[in-house]
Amino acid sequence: MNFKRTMLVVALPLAFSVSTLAQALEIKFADIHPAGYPTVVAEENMGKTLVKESNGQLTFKMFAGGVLGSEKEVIEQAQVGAIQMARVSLGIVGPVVPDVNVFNMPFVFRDQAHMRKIIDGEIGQEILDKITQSEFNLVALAWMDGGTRNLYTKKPVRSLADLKGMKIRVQGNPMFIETINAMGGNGIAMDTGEIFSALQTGVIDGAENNPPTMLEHNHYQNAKFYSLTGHLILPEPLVMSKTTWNKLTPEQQTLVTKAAKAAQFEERQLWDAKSASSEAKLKAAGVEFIVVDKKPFYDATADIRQKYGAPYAELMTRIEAVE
């Protein structure tokens, strides 16, 4: 009898352990940026938190460097639950969730500090909720800092006139194409992974992005001029597949939300350090940083804000009012 009791005591923990392993949910996270990039580092640290705080009920695997496809492909995989989490650009979300386009409009933010105050406040949460409540099948959890987007080109752009006729790569969002067109260029939609060869072969004359992206993707090898237009300052949502979200317990949902918000602020510190070091490395590699008069660029894009901003007039007024 004592032997049977002992066996029962031993068997119960084993059964619990097997049950626990069976219920573990793997979170595959996709990011097109390479290992070491601020978003990727913050996401990996978030993953460690999720594994630790869930006592292994959640597992985490990072897929950096675009190994699971372009951002468009990643979103499609997340929508069906094949990928559990991702950091995506608003330019990709905009055509599907039109409300986010208020952040996509040129010069809607005065500067980086203004943008951060917006995403940290109630307006930022409202936009995340719009994504979550849409038919996108994603839950938007937090914002990553995507930096300030400027023009980088093969020939210098010192004024609006210099941009005329240049073929400039943008993300696949009609508003971004029209923004470049309004400034006199020729907007060309293209995946990030295609930019290097397109610059090399002359398919495009330039692109627009932040210093870390220009550096990490080696675009500076074929584009030596960086014009500080500051036409876009894009926050980037960190999202989870709604299919995955619905599998989580309420406690796990709270954990994921909390960890994602922590990642938002960690990434910001990493971003500022990375941006400064990237600018220094680009200058050392021969890239000329050009300070331009932004007003002509701002004025040239007025019609874009009027056309796309009409449905968000009240929201844009609120954004402008934030000091």
Given for the second form:
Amino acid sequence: MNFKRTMLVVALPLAFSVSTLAQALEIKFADIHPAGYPTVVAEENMGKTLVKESNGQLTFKMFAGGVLGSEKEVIEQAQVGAIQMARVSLGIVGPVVPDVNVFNMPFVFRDQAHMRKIIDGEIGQEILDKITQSEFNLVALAWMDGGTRNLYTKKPVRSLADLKGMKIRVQGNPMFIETINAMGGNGIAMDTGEIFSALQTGVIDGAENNPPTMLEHNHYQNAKFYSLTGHLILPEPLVMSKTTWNKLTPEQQTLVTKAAKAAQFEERQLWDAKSASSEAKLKAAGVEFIVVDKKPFYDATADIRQKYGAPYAELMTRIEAVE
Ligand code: BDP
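Structure of the form predicted together with beta-D-glucopyranuronic acid (BDP), please, following the form predicted alone?
Below is the entire complex, every chain and molecule, led by the chain shown above.
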């Protein structure tokens, strides 16, 4: 074999594989929840669809368990295109895209079924579009179900009065701090990853979340009372960095949108099963589920809905009208 031919035999496949590699776009996906959590499972399955349907032009890598940072940090990285996709709580989007706070308001949805009806319909799409149209440099594609949030505390909260002065962790959104304060507690913002030790060391007296988060993030170990206030029902947007989105072909954009929507519905099935099993596990671990009269909690937060809802009166009426 002469030198020229050898070069051809060696260099050609090399050049080919380098160019295929260069074309493939890697999607790093961030989620704060651990492997096996409903959102993570649905996202991984979405990833498989993306790889398969794009014939390998898109690759997918899941970073679960918050390894890429807090949701706030993840959003910042997605904004600059360092992370390509993520699922975050709508709670932390509120301070940057105020329009989404309509969904973040206490007791804005009657129940989980009402919330699902809305995120599946035109209002849900409108709120996703608000994120996409904002200066956030993100494309919001679909919604994940984050269940209903209730209070969990070290000492039982059976009525509004019991909450008086308790330090309750909330997500970094001023509206949530005001909500807890309006209920008589003392709202304190911190990242998800800090809650466990804050409960353990007594920096906080409680937090608020859905049963799967309370279980999977081990918060129940230091908070044994779960008061069913149902004050927040927060859907969770699945977003892509606009920087990444703009690199996709129109066909790939359609593929990503479709796969994200499919994940929305798959996650919902997984969520219902996980919620039920989480409740059972929490009870078995000695957590007392307390049924409270929600009315005083609802009434105490009327001013929050008034203050934050005023600019969106029409939207609020439309939300209420959805049966
Ligand atoms: C969970 C959400 C997650 C939030 C977390 C929190 O799924 O996105 O980070 O609550 O409150 O329910 O920090």
